[in-house]
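Heads up, the chain below is alone and in the form predicted on its own; it's given as structure tokens.
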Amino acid sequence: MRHFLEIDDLTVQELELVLELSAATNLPKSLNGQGVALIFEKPSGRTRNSMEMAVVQLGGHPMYIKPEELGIDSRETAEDVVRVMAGYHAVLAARVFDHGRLERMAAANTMPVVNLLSDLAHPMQALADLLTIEQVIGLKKVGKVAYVGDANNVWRSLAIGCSMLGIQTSVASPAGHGPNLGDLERVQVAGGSIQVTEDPDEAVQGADVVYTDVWTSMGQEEETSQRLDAFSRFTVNSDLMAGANAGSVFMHCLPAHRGQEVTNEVIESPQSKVFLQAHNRMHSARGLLSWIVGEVAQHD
């Protein structure tokens, strides 16, 4: 039984295969007549639309499930939920607050579990990001990916994925918002090098990709004022982009708070690939689902 809770649940070869499948336009209908449970504790337009369409394109039936319909760990344990869903669906994909809930579901080992986002990881976004980099630069040509902002779940999955493919990364965050030692070790174990700094200008030097995300993620709203102060020097603007390599691109997982983590000028510039990223969420979801269903079929 294979699960996808973080990008390094794949081997390097499997990651490359998933990206190849993601780029394919005519995959077999590997979910024909089968359902995929899409559990959303946290709402998301991109995630819901991309996953539902990916399932449909593979011939399956997506089932969107609201949190109140299950009551995980209030009405029914996470383990019981996944055991029940295994009788209806081929895959369970969940967008949750607590990564531990996904780990418990996966430990039940009754069906493949896919992480649509948790507090610790966003591997589906990382797949779309890597697919985008391959399309606009080439993964074997990119030298450095610079991340400016909060070292959050989006950063973690992207950094691990880049490291697996031998791409150098850098991360610039204000004090108290950078990666912890465990994060850094996981990125380095994956095979790549990482530069950590509190200076955005230093981080983007030599970068082919400049990436940022919102300063205040869902569930952190009470920290908004403090974070606005802490991150005030970390806006990606034209001056910062000028410090990156010629031909560099800007990326953001969206939604964007224009005027905070990125200026309108940058996000609307020819360097910006944010909508290609968003569209690639569907293609990378299709590739991942095709691979994970194929893994199940091989071992039945």
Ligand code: CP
Given for the second form:
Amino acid sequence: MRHFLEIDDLTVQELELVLELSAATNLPKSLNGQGVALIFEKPSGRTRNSMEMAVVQLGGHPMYIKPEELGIDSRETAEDVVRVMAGYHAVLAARVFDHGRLERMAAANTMPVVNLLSDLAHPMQALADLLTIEQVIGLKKVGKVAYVGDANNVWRSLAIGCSMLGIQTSVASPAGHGPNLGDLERVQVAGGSIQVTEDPDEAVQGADVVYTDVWTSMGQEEETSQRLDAFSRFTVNSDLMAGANAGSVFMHCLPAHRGQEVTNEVIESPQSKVFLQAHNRMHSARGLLSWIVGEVAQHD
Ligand code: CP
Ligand code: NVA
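Switching forms now, from the form predicted on its own to the form predicted together with phosphoric acid mono(formamide)ester, please provide the structure.
Once more the chain from above appears, this time first in line as the rest of the complex follows.
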């Protein structure tokens, strides 16, 4: 039984396999009438739609479940929820406020658990990001991937994923919003080198990809005004993009706040790959689900 709570739950070989599966358009209908429970404690456009369609494409039945229906840890424990769901569904996938809740569900070991975004990680996004980099530059050809902004869930999964594939990264964040020591260790253990700075210009120098995400993530809304101040020098604008390599691309997991972390000009420029990234969420979801269901079959 395998789980996917962070991208390094895969080995490097498994990550490469999932990316290959993600690029395939004729995968077997490995879900074949089985359910996939999709639990969302926070809103979602891309993740819900891409997961639902990926499940349908694999011959399965997606079931969207609102948190108030389950009442995880209020109506019943997270462990009991997953033990019950295992009788109906092949996979449980959840977007949660607290990563620990996913870990408890995975520890019950009754069905594969997939992270659809937590406070700590967004590995399904990282898969789509790597697939996009492969398509627009090539994973073997890409130089530095620069991330400008909050060292958040999206950054963490992307940095670890890049590191696993030997891609050099940089991260530029204001003081107090950069990676912690545990993050850096995890990125380095994964195998790559990372440049940490508080200077966006330094981070993008020599980069083939410039990536950013919102300054205030879901669950941090009460910090919005303090974050607007802290990140005011970290907008990805045309001047910053000009400091990256010629032919570099702009990436963002979306939703974007134009005028904050990115200017309208950059996100609408030919360098921007944000909608390809969003569309790749469905393809990479299909790849991951195929792999995780295959794993179950092999271990039964
Ligand atoms: N990028 C992403 O996860 O988008 P949603 O929050 O809309 O699912
Ligand atoms: N960092 C953002 C990503 C949204 C897809 C958040 O957690 O809200």
